[in-house]
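One chain comes next, on its own, written out as structure tokens in the form predicted alone.
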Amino acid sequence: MRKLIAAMAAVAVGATMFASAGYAADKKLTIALIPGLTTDAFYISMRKGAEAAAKAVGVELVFQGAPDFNPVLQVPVLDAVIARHPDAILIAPTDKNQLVQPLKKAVDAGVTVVTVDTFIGTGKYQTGAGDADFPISYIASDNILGGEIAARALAKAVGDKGKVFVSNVKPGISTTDQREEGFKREMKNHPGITVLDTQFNDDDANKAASQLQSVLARNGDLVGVFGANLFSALGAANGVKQANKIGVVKVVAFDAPNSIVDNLKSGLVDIAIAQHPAEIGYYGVMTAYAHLTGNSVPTSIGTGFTVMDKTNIDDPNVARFIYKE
């Protein structure tokens, strides 16, 4: 973690030094941010961090995205942004395979590509291997670690015994794939816990609620569920509520919009794992700017997590990581 913090600090300081030295002063750089979707508080917080960085170094920030997390909708947005010829694109790819070729078009057009939150290919960039290593950097939470943190929190909440499962979106999304991977990896250290088959809900909270009730009907001793994203978690939590099992079936949610406060206090959700999306946006812009102005940058930068529950949600040092609407 110290190395990651040092890397982020180096990017910020280096970029600011180039700005103060008047590097590329003859041209105002343009950086475009394409989120996974425009309406989610996570990406709104990311935008705010990106705006702060853009203001700090004097670049123009363009924000353009689709209303849903869907590669079919994101690719036309990407094409439209490429047509505007920005100097760099920060993008949260909605599929790690389907966005490879569309993003190659950006590179072919001379646009620097940085992936934020999600990645393409393996997420290992600038290696000279594979056809998806061309972005200069990947900036995001360490989602495997986030899944491990969620598993440890759930294991503690259920007394290290019983049946649990993962409510996930669909295969092929880098972040949620890794959260599930980290969760299952950590649960191997808890032999008293049985991890049931993952339920994929296609980002439909109502479907997640129905799946929770179906799993509960087959496993009356179910004690916990990990929602790999917010819709999965809140859908599963509503399923717990409908089954009158609040407090019996523990719910761990990934992500923390404003609504999570009431959910934690009411007991609908037991634990929330908050990412730091504003940091992702901030360091995304700083990384792109540093690269564009001739500075070397890390090929990956990780940001942190904050674990929230009803006992600490009113602590200002915790509450400040709630996502901005």
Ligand code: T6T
Second form
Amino acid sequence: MRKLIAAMAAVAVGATMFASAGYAADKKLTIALIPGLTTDAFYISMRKGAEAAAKAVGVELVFQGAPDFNPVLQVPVLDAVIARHPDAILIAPTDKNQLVQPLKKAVDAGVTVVTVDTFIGTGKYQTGAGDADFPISYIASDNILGGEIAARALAKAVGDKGKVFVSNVKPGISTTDQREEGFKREMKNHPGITVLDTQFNDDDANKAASQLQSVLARNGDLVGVFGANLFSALGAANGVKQANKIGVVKVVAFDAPNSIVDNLKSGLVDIAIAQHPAEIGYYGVMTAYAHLTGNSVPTSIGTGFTVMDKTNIDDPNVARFIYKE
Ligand code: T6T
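Could the form predicted together with this ligand be shown next, to go alongside the form predicted alone?
So here's everything in the complex, that chain up top.
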């Protein structure tokens, strides 16, 4: 009798597990990853992490994106991906507001949406508030904290006094908006530092380089710049180099491609704040997979940073976070 009860219990547990899975176990799931743009080392590294997770759980990963970080280019890519009807879409929305309606179309078509790196709306999902809470999860760095780390590093590098500015992409991008917010908030604790107007470069490193030189022309006593993403940082650093101000104008960079690491080693860039994009891709896929196979998932997952400088960049535990190209 005891054996029979145990057998019945086992069947019941199995049935519950199968019912909660809610999917045919033999169907190969497809997850699409839509980056901010395809040629950025940050998203190339994210793709590697996503591929590792997809391989581990046996899902098919599709990577499709636009050549520039621009909602006008990203929306048609999203439409094309929705038409292929994957089980889930992981996307780095290139604008907090402009991707809301296009992503609703995915949900209406029965596709699960997870945002990676950037968010839509307020980034608070599954709350019932507003019209942009429908993604099931947001996987990203803590970008406000990243901006604060950048401010502390720059304040230290410039001896807590003088003029600095933020080189940024454009307003409306959750990540870079939050980095600037964190940077300015932390700079309030450094009264000797004046934060000049932000320069927006449209993710164009050449524009960021010429803007650095224009700011310098107007402010000969400029002492520092925070490049709020890869292209802003690279461009700002090039501007400092072209103006022959290496070491005079300190550079703190967000993101860590090889080009920035070279600049760290040469002394052009003082600090690089590396995100962990592979971790974002890995947990993005795992979150979508967990949801699609009937498991509950957290509505947000925060990934880490590694702060790089000349003194630690050769440490393998630091160097492993240099972005893959
Ligand atoms: O900084 C990353 C990413 O986090 C941001 O959302 C957009 O720019 C990058 O891709 C770097 O170019």
